[in-house]
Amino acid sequence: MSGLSHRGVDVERISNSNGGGSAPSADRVPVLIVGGGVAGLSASIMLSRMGVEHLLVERRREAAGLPKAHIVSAKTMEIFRQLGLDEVVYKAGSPLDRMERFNWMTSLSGPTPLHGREIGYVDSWGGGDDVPRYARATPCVYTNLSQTKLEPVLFGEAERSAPGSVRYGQELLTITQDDDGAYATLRDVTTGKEWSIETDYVLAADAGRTVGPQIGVGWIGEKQIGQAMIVHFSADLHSWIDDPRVGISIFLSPDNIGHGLWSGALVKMGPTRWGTDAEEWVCHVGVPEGGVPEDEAEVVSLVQRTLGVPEEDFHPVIHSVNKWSIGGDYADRLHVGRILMLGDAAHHHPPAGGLGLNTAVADAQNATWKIAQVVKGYASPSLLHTYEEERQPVARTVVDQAVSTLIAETDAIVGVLGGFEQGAEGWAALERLFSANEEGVRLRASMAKMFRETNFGTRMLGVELGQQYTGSAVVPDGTEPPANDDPIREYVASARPGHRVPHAWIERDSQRFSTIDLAKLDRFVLVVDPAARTAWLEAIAGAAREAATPIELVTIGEHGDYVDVTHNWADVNGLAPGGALLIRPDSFVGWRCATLPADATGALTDAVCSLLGLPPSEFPVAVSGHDAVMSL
């Protein structure tokens, strides 16, 4: 069935256009990405790395984004490392020691001794005292890079990787699907001309604006927890900021209680200096009753009062003012026919924990390797069902965690203060906290203890790295997950199927690599010890007769491709001599065989076919000349 007759509308197929981006040169593409934010651009880069033709369309005319998302986690940096983008992102972002503290303050400055006071702080994002703990878990560190700066980096790489396949200024009007494909109608926002395209699969990364509502996707959770104004500005604030390590400050003022207890927040944005002398900042303030002010002077006044700095000394340059409707919900379906939901089209988060952007990039990684396997004929389309199986529980967990963290922060502070109210009562509570008497000493000690023990959303290593996948894209090995008394903050390394492959430093030719680096987007990687190399090479060759997907063999150990210099790999992989570990393209363990089986070929073939959704008898036969066996 043709796309035109299926939709029943009369639109022109365009092969050339002069608007905000030229129209596609073909009537059909294997993959259509709707949305050019972080999730969509990441997906485009990933598909390009895997050689999958695609088209990205975005209604905005340029890559910029809003300055609300800015924390780039260690796990996201692992993904960017896989894409070869880690160095450029680190170069643009904040050093860890300029973002490693998160604090609550009464204000930056003000007329009384209670203004400009720090209520408490926590080590954040793997910095401070957490550096050794995070370094054991991951080869990467966090960075702080505003979405306004990250999106152009990703856009440039997406355009370089697939010239002409990223089209801004193109608005999706309709999306439909049937057994033969999906059909999109779009409009060039500059010329107004409508055009259509057919595709095999759709990645919806449009923040839930168009695709989800048209295909009946609903939402679970709170659609709107609150609203905030996001004011992006340049100003010299160094006179009022003492600690260059603080990346985010939350303000608590009895004169200006907003959402929860927040009076506002200040986020450091660099972009070339990241200490107290940073040039750019973002201030989160409550939305006035009359809505977002159109008068810039009123915006400046709101920010000035939130920060508490002297009016006569505050002369900001306002770059943008936006309203953020803060939600805590996730889509009830992430996979509908030929369409997968990514990023904000799949989940909305409060700012606590900085989880939104990072979950979106992981969505893209999970979705794209599966679509690539299907498009190339290596896997059954049923593999796409596992996207929802794996990512919806993650969406639910991170949304629930972000919402509960937002509540826990304020409840914990109120608990120490013995209550906190607007006006004089609030100031009296702060007076008791900062008093030099015995009560003040006790309260400050209690506050410091509370900050150390409470989850403020900046130390969620378990949420970030401890995700566990179940479903048909994982072959269980009968073992139980490792015990973890604090799965939010603590990460326990495990090579159990369904877990991210543990990080361990390995060496090759005197160069250091992480076991995370073994994962390749376009193939599976089988890790074995050197003594079992021949047996598993034969198994890969045998499996290739049933499973055409490329499998790369890597040996770790003495006389292997890599040397386990720290012996950490041997401690965490769960393998006996002769065993094997199959790493999926997204760095998660798909299968583990603890020892060398009598029929290694059969075991590996069954595992790969199970992962990709077909029994061996139905699996596509390897194409003659295809490099199904790859060895380092």
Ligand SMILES: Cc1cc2nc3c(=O)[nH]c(=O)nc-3n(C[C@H](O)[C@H](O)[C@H](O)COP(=O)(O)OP(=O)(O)OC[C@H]3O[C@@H](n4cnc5c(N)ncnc54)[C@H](O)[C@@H]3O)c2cc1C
Given for the second form:
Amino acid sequence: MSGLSHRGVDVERISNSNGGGSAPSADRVPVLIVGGGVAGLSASIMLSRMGVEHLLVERRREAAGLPKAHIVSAKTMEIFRQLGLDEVVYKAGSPLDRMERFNWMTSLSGPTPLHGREIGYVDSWGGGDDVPRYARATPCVYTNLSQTKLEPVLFGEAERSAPGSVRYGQELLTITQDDDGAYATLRDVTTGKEWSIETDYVLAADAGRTVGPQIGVGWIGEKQIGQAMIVHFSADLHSWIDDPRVGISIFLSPDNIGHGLWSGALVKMGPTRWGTDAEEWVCHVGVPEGGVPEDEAEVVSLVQRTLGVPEEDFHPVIHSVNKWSIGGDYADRLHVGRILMLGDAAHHHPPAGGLGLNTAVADAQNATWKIAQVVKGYASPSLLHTYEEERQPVARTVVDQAVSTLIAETDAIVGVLGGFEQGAEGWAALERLFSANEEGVRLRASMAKMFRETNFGTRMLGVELGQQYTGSAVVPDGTEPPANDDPIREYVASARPGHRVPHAWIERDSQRFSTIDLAKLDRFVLVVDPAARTAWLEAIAGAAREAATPIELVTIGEHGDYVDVTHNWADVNGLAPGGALLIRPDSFVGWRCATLPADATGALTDAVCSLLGLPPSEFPVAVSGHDAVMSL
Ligand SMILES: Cc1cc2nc3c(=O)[nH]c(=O)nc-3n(C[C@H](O)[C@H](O)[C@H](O)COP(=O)(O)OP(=O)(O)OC[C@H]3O[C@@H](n4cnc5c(N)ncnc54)[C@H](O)[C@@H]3O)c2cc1C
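Please could you give me the other form, the form predicted together with the named molecule, since above is the form predicted alone?
Expanding to the full complex; the earlier chain stays at the top.
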């Protein structure tokens, strides 16, 4: 090892690793990922799929962080499907019909008839009554898989894809950047040895802990709006739970009214059984005044009282006890020079709606395809500005939704109960709700109606799939977005530039695919009808003289690569015969040309150069036009 002084910091480069993974092969890597949560690990796999060398550093010594996130959305499953990880994640996670209900209860059990009562429920995560609506919109369904189980799956894949590219037990200490690169100093948390590495680009997936503060990223919104204890345990709860469809229960007990009314929550964790007989659970409960108890018996007692189960029958095995606190804010910048912020480094929000991990994976997809295009010399570095243009509005929306959902839930329940206070008054309100008299019948009907109509954050198909990007990585076609009266809950399919390509089932060789499957991380895909194949192939070859990025041609229609069996694709793509749709690597439509133009080569070249930020004077010259053309 050689000692050196780099930008004022005395460091040593290390030549081997003891934290997992091998040492970086050079003192400089094209991309450095800081943080090995779901955002960082997903980014690592994506970069590997695109053949971009990178190094991920994580200060924890191993995969599997806190058992916080667990709801994995259909949109995230679309991304995992693109990575070839959907089957392994579905296999590890919960079936939809074992998570499709989200209910509010007084407790699981207890000494009075008011204990163990369900106050209301919502169909959730694309299950129950929502199944047909989601099935029209996406080829995927939700699953429930704890972050503690998902991270090892992602780590395994990251390591298989690029052995040695993920290094645990390495903490980023400092980051600086200039015109030539970014410079990181790190510390091996086991040995304390410091080392350094240079990089072209940094993906900050460190939940905003180190990189953001050092490069002056500020936050918009509330820093802390909630705090709770999270207890992961194994226990047999089946005698107190009736409904196998419930994945999450929120408790509302007048004995212990906490933040946003709730007294606690219970989340099913599988891992091999997902009914009422699941082996593992997570209980969220308010932090007691004295802080998180160190005594395990106290923790057990807190959980037992939150669930309301008899003390003598509750014998959990505690796996971990932690505290989480969450804000409702997003970063004022997601792109600073050579650094992009992803996941919780870009947005913090309450768990309502399960938006954090899911938004993090989509951030990673958006950031990595752009970085790959830049690193490979296909795009101008200005393409990276579009990461912030596209993802910051999403961050703002998910923060707003998660925060407003919390408030809406509380207001709606209190509204029906006519007030809800700690102690005797709260019990009296529940007594009225569950009484057999006319008032009770009326209140229960109002409660059920309110649960159907209120946004409880568990049916936000519009937020999930209806994102619309504007900015320079999209070439507008002059059309207006489709009308949508409820953009939070409803998704209206559109192939307009800036929208995710609509899902339609198409077939090839008697096998069914989704149009979502056409998107490939390492290339653009031009979708045309079979009659226009030759014209667009020539256009791709022509465009390759100006922009070397790979473009694959796909035909859908009779005698095409795929057949539009349902005609759903024809209904939704907005193309006349001869038209073309350019799908970006993240499955968003980058450009739409409704008809075959007289100069298809010029039109395609302009579109591709525009969305890659290539000004005419800087068009790269492809080595060979045909290198850039890939056709099925
Ligand atoms: C109770 C709760 C429930 C939730 N449920 C859901 C849910 O169901 N679905 C959902 O989508 N989201 C959920 N979320 C949100 C979700 O947990 C987060 O949004 C998600 O984990 C963010 O992933 P990340 O990779 O960005 O950050 P993290 O998972 O926090 O990973 C950041 C990593 O960076 C590492 N790191 C930090 N600093 C350094 C450094 N200097 N050097 C090296 N490494 C560093 C950390 O050790 C950490 O491993 C929930 C959150 C809470 C609190």
